[in-house]
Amino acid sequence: MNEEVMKARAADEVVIKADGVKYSYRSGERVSRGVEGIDLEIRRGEFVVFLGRNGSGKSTLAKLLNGFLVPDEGIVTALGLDTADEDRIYDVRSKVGMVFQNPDNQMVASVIESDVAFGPENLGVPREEIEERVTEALETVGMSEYRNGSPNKLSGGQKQRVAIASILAMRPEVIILDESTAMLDPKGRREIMETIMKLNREKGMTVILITHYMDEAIEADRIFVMDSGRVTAFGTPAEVFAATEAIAAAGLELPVAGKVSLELKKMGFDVPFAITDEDLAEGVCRS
């Protein structure tokens, strides 16, 4: 980890905060709960995962954190800005970028470099700086060689990397990825996770990942488990997955290594609980 990243994490600055946040969806007289009483803080340089099954409220919460939705009750602040302040919402969304599930829905141009340039152009960034930002963003996600190509010729994972580059070109301080690997094959998912880890570990960017994949969650600094619109567990991956009853209650499964280590314990082997394959192998060798 480079010095810049270490300094960012050492600062321990809160960049996203939710206080008593509630949100419900309304359709006529029908009201359905989105999130209910959320309190949380996310610090600069963290890699945070919101984990939960479909309908748990995690995507609703993601949209609340950068102002796509405004709380019915409570306050969300992003980089010190109230997301409910209509006069500052443009500032919020430029500082807290969001990548959605379907990359095709985020493509606006027929040439990749034009697509990446779209965001900073709307921010009024000077032309020469836009060129610099596009080059840097495409290099960061490993898509420089495709800059003059068409998005239509890319794989799903490549399109999602271009979508991430389009957000990076706006120079956000926080990036939220809302189920951004859900529509991808295993290769595409690996590409996106490698990109996420690079942004966080090498660039020091605060990353919030919304997912239901256990193998993605174990890479996080902290996990927030969501169920029925509430945070039901939070902590480091080791702490969260060790709370097996809370995981089961949220309708989630343990990582494969966790399930295997528990089965080995039932069989009488003195193996510590593990959430990664490496820790499981080490535990087995020591037992």
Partner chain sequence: MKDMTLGQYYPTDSFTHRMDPRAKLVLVIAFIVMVFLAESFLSYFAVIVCVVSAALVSRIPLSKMLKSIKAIIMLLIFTGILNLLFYNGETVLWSWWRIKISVEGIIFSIKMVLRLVLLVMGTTLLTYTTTPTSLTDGMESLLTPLKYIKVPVHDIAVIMSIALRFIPILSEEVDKIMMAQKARGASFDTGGLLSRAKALLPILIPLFVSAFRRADELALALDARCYNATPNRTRYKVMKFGLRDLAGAIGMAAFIVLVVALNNNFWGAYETVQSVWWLF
The other form holds:
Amino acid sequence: MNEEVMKARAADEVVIKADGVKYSYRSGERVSRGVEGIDLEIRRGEFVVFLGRNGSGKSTLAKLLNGFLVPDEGIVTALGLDTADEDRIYDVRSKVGMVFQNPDNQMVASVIESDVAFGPENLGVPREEIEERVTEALETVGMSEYRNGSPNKLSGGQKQRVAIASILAMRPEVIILDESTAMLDPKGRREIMETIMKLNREKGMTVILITHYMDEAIEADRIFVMDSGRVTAFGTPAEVFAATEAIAAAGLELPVAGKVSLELKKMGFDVPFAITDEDLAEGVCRS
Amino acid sequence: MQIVIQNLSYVYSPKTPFEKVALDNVSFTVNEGDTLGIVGATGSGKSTLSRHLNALIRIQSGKILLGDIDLSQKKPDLKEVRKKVGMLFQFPEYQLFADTVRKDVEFGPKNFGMNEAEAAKSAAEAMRLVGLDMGEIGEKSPFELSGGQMRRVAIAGVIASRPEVLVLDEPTAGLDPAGKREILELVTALKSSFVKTVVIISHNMDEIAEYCNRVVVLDEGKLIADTTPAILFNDSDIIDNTELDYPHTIKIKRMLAARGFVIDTPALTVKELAAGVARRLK
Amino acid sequence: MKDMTLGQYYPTDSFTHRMDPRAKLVLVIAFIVMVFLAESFLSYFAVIVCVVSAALVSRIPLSKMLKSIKAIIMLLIFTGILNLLFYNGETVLWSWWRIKISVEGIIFSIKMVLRLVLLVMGTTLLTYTTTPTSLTDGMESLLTPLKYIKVPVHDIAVIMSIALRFIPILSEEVDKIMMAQKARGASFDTGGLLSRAKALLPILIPLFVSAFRRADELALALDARCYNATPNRTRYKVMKFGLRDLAGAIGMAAFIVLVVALNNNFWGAYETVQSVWWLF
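The form predicted together with its partner chain, contrasted with the form predicted on its own above:
Below, the chain from earlier opens the complete complex, with every other chain and molecule after it.
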């Protein structure tokens, strides 16, 4: 981790804060629950995962954090800006970037570099600087060689990396990935996880990942478990998965290592609870 | 019904600059009663292979025998073939179209020549098999349902034609853990119905290890393994030479072995792995 | 499947391929004007020379050029025959009922067919040498003045660009949906017109549902990229007129002058050429 990152973390600066946030979807007479009673703080440089089953409110929460949705009650502050302040909404969105689920649905241009340039163009960034940003963003996600190519020929993982580059080109401080790994094959998912880890660990970017893959969640600094529109558990991965009942109640599963250690415990063996494959192997060998 | 695939090859856009070999001399047999996994990286030819199984792709070279139907003959009876081999595409809920669940599920059976009463009966049974009730949601629009329900309706729509073989392309893609579990349990349960044989295309090795009795591996259009999950993941280096992953349980077993803790189990499921570890710890 | 974002684009590197798309658009418009200006056979000959030399400069094989004509062959035959039979000429060679074949008719229909052929060849040269993406960029740039009369030029360009981007995606989707419904026993090529139209519903409805779902996500994605954040939007790709474009424009101007000159009458033109010749 470089010095800058260390400094940022040490400052413990809160970049996103939700305070008593409530939101419901309304279509005509029908009102359906989004989220209620959300209080959370995310600090600069953190890698946070929102975990929950389909319909748990995790995507709603994500959309509240960059002002796509404005809370019915409560306040969301992103980088010191109230997301309900319509005059500053583009400041929020450019600083809190969001990548979506289907990589095909977020590219607007048929040439990769034009797609990456789209955000900075919209922000009125001078041309020379756009050039610089495009180069840097594509390099960060390892897609420089495809710069002049068409997105149609890329794999899912590659497309999603371009989508991340397109957000990076706006120079955000926080990046939210809303189930951005859900439609990818294992190789694509690995590529995205590697990209996320690089952004977070090397560049000190604050990352919020919404997912229902347990093996992605165990990489996080903190996990928020969502169920029925509320945060039902939060903490480090070790803490969260140790709360096995809360995990089950939220319709989630433990990582395989966790399941195995639980099974062993049931059989009466004194093996420490582990969530990563390595920790389990270590634990078994030591007991 | 047995499916015999012999020397199957397929090339997209032959004799153009866009030419791409999708299948290269693939031969294997699917036996009645198998739950066969087809695995391989994206672009390895899995989808092309599976689409051959119910004649959605015309054979270019090689042979496929579905029981006594020869798919390589000039004009195979497509309806007969597609009735026998049901095919569930990836994200099947995106193929729902009718204004009610009932009409959607009855679409297949009617196409295959069942009359109103037969189709209704068959559709209701299919709904029951996927854990839904036609009486309860039959008149609803399929687009009002939850994601998991939509997928089950889509499965019902395929099995309502009472296929003997069911081909599933990434049946759990995009679902949350509980949804994945539900679908896999459902597929297992289906095998005690008229569906005798299941072919699952999946990227998820944990699922293949746990649910399949046989597995074939495709790599750049070539069949590089035709074996059981136990052998593939424990006694071969085939996976190492592809972009594929090992199941988590196998990864743990290997990590244990690297630390000198060798266990005598194929470790295909969490239970097996835990039991293996327990035997060694005692 | 062929990559439709490339449309008819013929990927090679040539003088024309490297020209500014705006210059090409303007030249094509000039070319169309030129075709309509041509009256005499000699003028037509000049236009043909113009197209052929343009094709040579663009390194588009002749077979490719002819292929574009094949697409309109029915239209050509139809136009040719109609004009041939119904042109009201004076030097009648043969007539029956309202049908009248005259020398003027023959000449006129040959010219009409030539005109169509030339129009198609000229415009396909544009699409052969320019990707749809840069065509869109070029059009947006050319239409920029319309901004001042409140035409949302940029929005139109973004919509076109998105349409180009989604054509291959949706056509793949159609393939997939068709296969899925075929697997459920649907058939799309039997029965009468009505039942065939009805058989399309299981494809169309999922396609529209999917298109709307995609549109929803796309709208969010546009917002996430701060679309419309500022009226002072900048452009990453700047198009620059170069020497090449100037050369193209001069060449085209020369041909137009030639066509007009050759229109008047052959001898007049001949005299002009001769007098120019004597100057040297």
